[in-house]
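First, one chain by itself in structure tokens, the form predicted alone.
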Amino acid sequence: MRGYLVFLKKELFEYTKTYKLLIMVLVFVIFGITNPLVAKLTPVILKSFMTDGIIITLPEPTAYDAWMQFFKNATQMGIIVMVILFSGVLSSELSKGTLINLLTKGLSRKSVILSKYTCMVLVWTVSIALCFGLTYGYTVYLFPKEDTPNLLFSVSCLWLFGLFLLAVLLFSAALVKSSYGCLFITVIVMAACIIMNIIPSIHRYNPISLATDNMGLLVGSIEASSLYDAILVSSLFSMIFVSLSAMIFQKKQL
């Protein structure tokens, strides 16, 4: 438990050197502030670009645009962005030979693996929280006396399926030894998942439906109760690929 605290520590203070920790926290409160504004300010927009003679009726924008401009940004390039920056979480180490000497000091490589898929874990929610704290907050000033339902769950669910990329990732990053190889390996994963998730039997069970269903959430055209299933699986494989990454780097050769 010490070494693993120590190591957690450690890998905190990388992330802070090496401005992964306000890379992601800058990309999120960006998305955060410009989320409900870019949804404010639209129709605005394409107004200003309209010649004379064409009059296009265009709807007045709501919360719900500022939340669909939310779950965009978080599962695209807010998803893509970390999974870039955590795709050297073990092959920077391994590569510089640093690991090695903390190893034979009586470090646990299981230690090693949970402080490492801690720290991703922990800075996935800081980022994630704060965009959703301030897009709320712009949303409920821009946007006053709207109600959303399924709002916590919805960010909850997209929350998750973070900690299920992080969990493959850091599976990814045990098997081979390259950045690259653990960015293949991951895009493959998520091209298998969008791939099954058109087969209506395998979508309930699917976990990237945590992230494609939101604003079905939200706009109530998914019941809640239809992600269970995929929260269950989701939590499950996340504990499998974690659980893997520590029996496999057990028997890595360094």
Partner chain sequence: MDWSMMKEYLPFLVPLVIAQLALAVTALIHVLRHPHYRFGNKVMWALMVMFIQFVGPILYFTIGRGEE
Contents of the next structure:
Amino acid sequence: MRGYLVFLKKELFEYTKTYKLLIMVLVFVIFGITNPLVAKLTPVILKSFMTDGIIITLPEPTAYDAWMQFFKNATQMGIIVMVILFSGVLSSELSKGTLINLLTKGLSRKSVILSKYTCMVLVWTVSIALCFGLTYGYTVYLFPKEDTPNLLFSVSCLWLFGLFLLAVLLFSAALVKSSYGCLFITVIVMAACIIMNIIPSIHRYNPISLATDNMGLLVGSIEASSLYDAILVSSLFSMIFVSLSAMIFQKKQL
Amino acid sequence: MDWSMMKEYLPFLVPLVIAQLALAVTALIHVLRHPHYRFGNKVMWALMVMFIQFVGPILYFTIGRGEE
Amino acid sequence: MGILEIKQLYKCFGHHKVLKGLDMDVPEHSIFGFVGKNGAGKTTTMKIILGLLKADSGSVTVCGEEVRYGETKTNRNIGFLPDVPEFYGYMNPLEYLKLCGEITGLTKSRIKTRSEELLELVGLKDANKKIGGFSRGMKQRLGIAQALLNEPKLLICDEPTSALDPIGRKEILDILLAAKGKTTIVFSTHILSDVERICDRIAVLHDGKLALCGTISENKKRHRHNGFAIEFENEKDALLFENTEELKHPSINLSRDGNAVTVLLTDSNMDGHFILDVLSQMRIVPLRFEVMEPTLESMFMEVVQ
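Return the form predicted in complex with the partner chain of this protein as a structure block, the form predicted alone having already been given.
In what comes next, the whole complex appears, and the chain from above leads the way.
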């Protein structure tokens, strides 16, 4: 327990000192601000491109457009940046040998895995919360009196998907030596999830549904209850992957 | 865009510009103080992070920067 | 009972057998020089002691407790200095020592006093910059400081001097010597003069086993070659002695340099009396008659051949 807390502190210190925390936060903050702005300005910008002859009727932008931007950016650019930033979570320490020293001081390998996962989850949580808060605030400012149902639930689903993704990332990092290998496995797992999503009966249980069905939840085309199974599966597999990482890492020759 | 419109969007633009600048400046300082890159050179990265808004610094920190 | 005991240790990497039944016993308060050629298995042995590598068979006990692979319980008694120690480049020495201290579970005030003491000892007191900008020698010194932080009963150093220049080497050896009173030190090296300077015990690892083990003086006694250096008054006597019929024997090796003759007896039945007899028969009194002390180098060469 002590090792876990000490190492968690070291991880947080590392993320601040190596600017990783700052990058994550800034990226998500910038997205948070631009999401509603882009939604509001898209028709204005399009209009300025129009010549006199052509008339296209554009629908008034709504809060939904802002949230569409939010989910698009967070699930694409945001998650890609996060996965690349965290891909060296174990490999950077193992290739340089910085971890060996601490392990020989009685730090348990399980603590290393758990605190690394906790730290990644913390950074992801802070980032997505900031992004959500900013988008929410500006959306209310730009599009007052518009109600978006299921919003919090939808974002929580996305957050949980992040947890699942980080568990996969940690598992890949424990499995292979290089950060590229870790990225590769993570991408393969995600691709597999996306491909499996084509089969309707699997969609219900597929963790990736948590990152694809968000707008459907908002506009009401998807029932919240239809995601309960995916939530269960994601939570379960996150735990399994973290435990597996710890087990693999325990037996790894350093 | 006229002035009244600018005024409406000021609450967006100010924090946005600050965040973008913070990102660019952090990246620039890092580029100048850690002259090891996975590829490219100092001048290239300095220009990238300064002039390609948002994408430049992100690229630098995710794939450009070398080991400490 | 020794502070570190290794019994019948076997380890192979693929088809390459590195350790073939290694037995070693390190008594308390000694400086133990662990010598071997490059690739003899010194680092492998150390990693097994630290529980970082899995042995194929055999046992390792540290302070009476058995080492288990993947666990780190026994490591609380050990301080380890890797051959090329690597630290987090974004920390400064004090921050790094604080991290180490917190992991071992020292109290805050203890960490503070120990860190200051140790940084003083290794001469990094005024180095407040980030470790990323440290030279190799500085990293090595910080390595010793972190290894000694929790006052370990056993300090293991993996080739602490091989990557350093002569001044850096001397500094490291002096620091180790200064730490001798408080802890037992095992250090691997292939530089014999380092062993000669600070070790009181030596173990030579060769072909997966210890080829030589014990205190340095004991070993020197045991390996005292039947070698004699004899100096004569003039070259004529020397030539006369060199060409004596009694000494023309395959187990006697003679070499002459001016007035001095070196005699090596490889037959264990012969000793100095034999040569003295020859001399008295020839009625020559030499200027000097000396039994040659074996050097570590000659001992090492002998056992690894």
